[in-house]
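Below sits a lone chain in structure tokens, taken as the form predicted alone.
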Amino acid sequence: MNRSLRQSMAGLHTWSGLVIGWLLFAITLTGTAAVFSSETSGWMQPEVAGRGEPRQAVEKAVAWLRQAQPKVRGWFLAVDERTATVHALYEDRTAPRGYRTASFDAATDTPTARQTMGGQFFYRFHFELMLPNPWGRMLASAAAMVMLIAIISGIIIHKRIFADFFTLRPTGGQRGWLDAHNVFGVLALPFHLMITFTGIVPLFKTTLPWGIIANYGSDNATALAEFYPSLARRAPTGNPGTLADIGPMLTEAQRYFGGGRIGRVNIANPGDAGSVVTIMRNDADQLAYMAQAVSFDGPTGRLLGAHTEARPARKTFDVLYGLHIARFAPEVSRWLYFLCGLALAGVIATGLNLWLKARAPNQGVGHWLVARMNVGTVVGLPIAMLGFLWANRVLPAGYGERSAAEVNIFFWLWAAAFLYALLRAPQRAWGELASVAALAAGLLPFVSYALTGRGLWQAVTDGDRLFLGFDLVLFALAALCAVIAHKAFAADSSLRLTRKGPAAA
């Protein structure tokens, strides 16, 4: 029991890394995906030109959903500025999810776009897992404080943390992998402390919920009312209802808004005579979430109330939470926060082979499952996350349910990848598994040109930005992959010369 703190830091480090290590992987990754979730979306919908102003998409999106979906609880359309195009989510109790999507852009009277989670996907597996509320949320918050505390007690046993910074010795061996994991911690060591912290606060009500079962007990209506009171809530009247036209309310939301632009538009019971619009800011406007939003009277229009938070408790959660999901950031800082985001899954990747490097291997069943576990998710999420993508494309335009499909081939194929790692031996399972995620990232944007028609070789000359980025990251993420296959068939076979040389001797 004499062990020194930095003794029992380093315990706690390693081990807590360990256990969670997998799942915080996986939500590092798909939230680093996440940063340019409007861009995957936009991509994921090459139909959609977005063409024309973002407030005209939404009066195209109420026009239609007043006359296909007049019956349903509630319309929810989500203005993208950077594709210029609205995002309009209403339920149905056929589809898989209990709710459908559907995409606007201004120049068409119509949805545009094929049936697609897109860059919400990534979004939303990242924080919630695509588990059923409330336990995949309390997954994340719990990995999520987990990593807190590896990064805490990974700087408390480091003596010369500003030293690591500057020392990279690429051997394969344990020192390599140590001065890899030591770079990518230090790297970027304040915005692994920021995005960790910011993080756990949005999900304190599903983690920390006995603040509001003291004050409130079971009404959670009451403290929803409470803690949103931007959001307008009314009870249906019963009686049939027509909403006014949106485009006024837009008028008076932006003049309020001083300017600024239309976020979100809630529009509860949009059949019913007590139909209520809740039109929210821009979340690219300020660096706080959900800052300002309007309500109006759906039949007539007329304004029912307007919020600005000033409460420093709210503030300051709202500030957080814009700190994470960097809806505020200009393009320059989304890559910060991208480049970042990689490097902490680095951390994390580097940590987990670290943990084998550091043991002889053959140590019974902990070390033979930990090597097929890292395989499975270091590499295999990447190949599942590429098979999402590919699956847009594959998938006929208008197949029933390809939403689902997408969603449900990004799990197979994970699920393929870990029962691959389970049947080869590690070294050979990384070499052909990233040369499979290689393969895939380098010939997606040859099959998406040929199948949609936008591509690098016309971005080039169209200036179609969107199409050019994601296939330049998609081929630097093929030759990432493959530099990492190079190795690890490198390492396998001069592995089995050793293990060869005695027997020959």
Second form
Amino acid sequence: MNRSLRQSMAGLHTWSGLVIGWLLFAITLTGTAAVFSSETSGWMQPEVAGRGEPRQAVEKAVAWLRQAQPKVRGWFLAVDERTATVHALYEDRTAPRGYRTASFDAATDTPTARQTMGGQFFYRFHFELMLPNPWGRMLASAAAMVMLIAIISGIIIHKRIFADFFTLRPTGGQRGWLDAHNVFGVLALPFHLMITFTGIVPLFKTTLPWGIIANYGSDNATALAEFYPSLARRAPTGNPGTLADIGPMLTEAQRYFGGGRIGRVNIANPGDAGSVVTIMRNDADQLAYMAQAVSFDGPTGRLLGAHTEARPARKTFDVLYGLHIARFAPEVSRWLYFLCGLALAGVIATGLNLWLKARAPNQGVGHWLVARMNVGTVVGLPIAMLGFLWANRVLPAGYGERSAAEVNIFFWLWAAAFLYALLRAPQRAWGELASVAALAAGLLPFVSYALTGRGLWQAVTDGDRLFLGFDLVLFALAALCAVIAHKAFAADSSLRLTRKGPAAA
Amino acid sequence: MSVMNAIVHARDRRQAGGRWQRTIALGARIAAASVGGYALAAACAAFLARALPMSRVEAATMATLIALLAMPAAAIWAFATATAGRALGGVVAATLLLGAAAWLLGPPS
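Can I get the form predicted together with its partner chain as well, since the one above is the form predicted alone?
The complete assembly is shown below, putting the previous chain first.
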């Protein structure tokens, strides 16, 4: 490989990585947290015990919606198999985001669980950055495309990729950081390439619609009908109608799924004579996303249509989508996704730090800013994410608009940490903020126990794997942050030693 | 380490001209990679959607999946190729070619 190609790819890799690094770190870390969004939601709604059959939870949800929300245009039920909970979403103009959710398990008649976005917050932040549609998605997709370019250029410049595979020289210097960057990158390289490309794919209707437009022009209705035949649409008649019993429809759908699990139940225009019930198979049943769906006429329960996606290109799309959101994954694979996601976050964090290490310090605004933005993002974001979980516990269950309040607290905390990072010397801020993160993670299980009564010991005796697992992960994160803080403090004090001499220590 | 040298001294790359010309050249490559890369991907998607011998929904999907790969390919090429002129010119030419071909094919019947 000639020197010129390495130089050009090195320049491309460095600068594209730097410009997009902070945003990508945020996308990657929240995406990694979203692997366990089911469990996060379960933890954030401790009132829902999550026992019983999900199917009964669906029936409870529909029963409540019939009498509580008869006039809205649609009920959207998402079945979470892992927590045996159904989250029902319905339009509500008075809500901050235009909709509300109500959570049910098999024993819930009236939803009383605290309002929260739950794990869905990390998921939503991950793909649309809590910005208005379509701008958030476009920005996230653009960032992912730049990441793909950064990964490919990184592979090109790493000419000794196999020889260096197990090299790690943790001297604390530039070389050590490069080794760490390479190790995180190369060990999970197939994952990084896969997750980046499959992350760009699902949003192509927003980001690269030109293939669709070339073939359909502005005929969105036909395009939608051909892309998603399972989403049968029927205009409301305007006449009132009563929705038939949902039970037989669920049975019929599961028969069509060959005994598969219910994933989503969408009811369009429930109070209308032309209501339509669409039941989709659970994404956990297969690799492909939204693989099968059945539709029923609402008032009579008569079958309207059923669709199993078998068209090669569409199925390829569904599988690529499924690979990214990983709902298909059994337990061990989910943990692998989580660990690889952390590795990718590590690639980005070490890369950002490497940019600093490769340049002499105190060399102008750029270096000053990058050093501080690194702290503000790499430690500031975890503090904000932990703060989101703290807010869930600290805000009372009946607090008004608490779902929006939790999100606001997330952003305020991140802003505060960022401001601290801007004002403080980076070598001190690293240790201090990492210590805050360690405390936030380590104390949360105890605070949670104090405020909800569901504690670690009870989780062990009850066999409550969700709460047990969540608390253990929090302790592990606390330990990780503590190690980072310790190393940061050690590096800072040795830096001060070398500057002022041993007498000043 | 030679990689670190490459990164820090990327400016050493043999290029004609002074600072202003180098800035223009860099700008041209960035434009070719970003705007050009996107335009190329769009043209590629449109062309393949009409050219692939499948139903229009299948072709549109397959075309987009392939076109999504065209963008990083264009970006890498825009920085790897010998001159900035080639980078911009190449991407523009390819885009116009694919776009014209898509237009000539016309929408599926």
